[in-house]
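Just the one chain here, the form predicted alone, laid out as structure tokens.
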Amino acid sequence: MRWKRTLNVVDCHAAGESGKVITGGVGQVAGETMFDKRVYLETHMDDIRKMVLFEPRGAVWHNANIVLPSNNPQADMGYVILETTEYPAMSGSNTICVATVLLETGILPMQEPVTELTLESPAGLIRVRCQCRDGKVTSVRLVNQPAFCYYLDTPIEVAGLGTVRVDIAYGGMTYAIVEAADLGFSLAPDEAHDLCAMGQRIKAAAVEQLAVEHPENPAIPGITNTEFTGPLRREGDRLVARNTVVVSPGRCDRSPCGTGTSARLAVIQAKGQIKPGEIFIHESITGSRFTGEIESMTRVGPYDAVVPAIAGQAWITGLYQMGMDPTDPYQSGFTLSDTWMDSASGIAI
């Protein structure tokens, strides 16, 4: 084999939301924590991420990981998550999809019926709790950084809408986060393209009008993706609502996303609609299904802070390698305007 790079790779979803997970052929990331790591891949290694996700290897709607040591005397292992237009910080289906590899594939050890993980991720610690029957990981649970509001019901201009009413929270990534009836949705799959293109023209509108910097961390992205939310409602005793995410370069999140869904549970939880304790049950435009909670409460920096759990499951769908020949015309992928959109403007390129 003449490749002159060779990947060990896991394909994976969880709620449906691609997550693929590099188990191998990567070699050494320079930096001591996730973060810097993820650094020095965006900086030094991108071409990782542009041969797993672009085409004619990848897709619009994948995503990976590469699981890598960690230097922390905590955690079991670390994982630097990759997307199409970056490196988030923190990703819970991604998370969900790692934990779920690490086991089943037998890189670390599997306890039945539960098996506690500490994963670093490039946003810090993230606690895992899996549940484990006959090699299967059921349920992967994780106690994610936590999540705050910048702004709450904050009026932006958009070209083509007018005023357009935003929450903007930090939940591992920064949303801004619309109420989808405001703007005539109801988070429909066949409403998935035309979500997409308002949801770019929303994103950009906000970042260019809302100034946004992580209190502890500022070389943290500011608002990368849009989340359309639907009501909230009653089963039982459980809170119940609809959301998608619009992921740069503009697609739905095919999960009800992990991070969306912490990042609601600080918003939900400001405006006195939840409480800590209180099971939440977040749907996706595909109809699966995330749990979350709050932990606890806390502090970042001046925010007033929530510290959710998310729940969710897992399958491995492949295990494979994945190569680069040389004399591949496409050594760094591509992008085309039938499925791929602009990030900025929403406009297809």
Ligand SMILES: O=C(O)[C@H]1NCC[C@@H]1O
Given for the second form:
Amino acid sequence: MRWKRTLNVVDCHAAGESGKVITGGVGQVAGETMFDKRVYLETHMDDIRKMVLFEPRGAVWHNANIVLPSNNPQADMGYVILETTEYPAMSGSNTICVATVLLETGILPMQEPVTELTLESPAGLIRVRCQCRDGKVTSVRLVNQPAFCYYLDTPIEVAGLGTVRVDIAYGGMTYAIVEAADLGFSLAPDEAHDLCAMGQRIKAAAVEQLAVEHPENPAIPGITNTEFTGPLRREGDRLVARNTVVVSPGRCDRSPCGTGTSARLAVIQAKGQIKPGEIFIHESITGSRFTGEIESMTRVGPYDAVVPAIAGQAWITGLYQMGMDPTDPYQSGFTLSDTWMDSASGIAI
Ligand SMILES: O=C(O)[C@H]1NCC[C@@H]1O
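Output the form predicted in complex with the ligand next; the form predicted alone has already been displayed.
The complete assembly is shown below, putting the previous chain first.
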């Protein structure tokens, strides 16, 4: 056997959502910042993302992260996030997996009961506070880059559905946010397939009808996900709500989605439904939970923005080497529209 590439992979999930962490085997990635490295990976090394996430090695619900040394003197480590259709600037579930793997595999030293880290994501520095006990990371709380709303309660025309009211918000990824009940959904697990089909149509209409551009970095991808939200309710002194994010190319996030939670915090703050410091429990379609909170308010270009903090837990599920045999016909992997909903049936995208 002679592999032309060998990656060291730690399989992990945060609240049910996959977040593989690639700890070695990628080699040099050019660029000063993690955003530069993200661009370099996308333009020169995208075969790695396809190898890891496309079939036959990956699946539509897989995500991955490449851990890289950071040039920022404030950062303990950097990482670039790889998803099935994009390289997001930020991801909550993936960041929780990265912090957990860095500490639980000893790449960075763990201090009990609390380890503070600063990680450089493509979106910028992320401060992370990990609760640790007996060698296990029991909670990761990250302070995300600012989240803000591009549009609130804006009507769009969706093929076959008519007029749908959406909020468009950025939380590290850009979301078209809709009330699930407006479209007849309760966010039950058996609705996942129908939510994905409808979510993709809403996203396509939003992309076509509502322009977005991140004011500080126009290279950040535009609207790529639809977030279906359940009603916001009070339980004691906490706000609680259910949601599901339909991640491109059309599958439900298994976790409550950290960037989706950040975007929702921006929306409910703008609508006067939450104040800084109040605890917001966001529940996924699988029943898993993240805790959200607005740390402070800020501005991003012309927009009022929230600085969101998101907390959740991750678990390592495997540790192995993934290889590429030079005679393997699927060097760039493939996708099939049975599970890769919006992909061409047949072969690689
Ligand atoms: O937690 C999040 O932000 C995400 N989970 C998978 C898709 C998003 O990156």
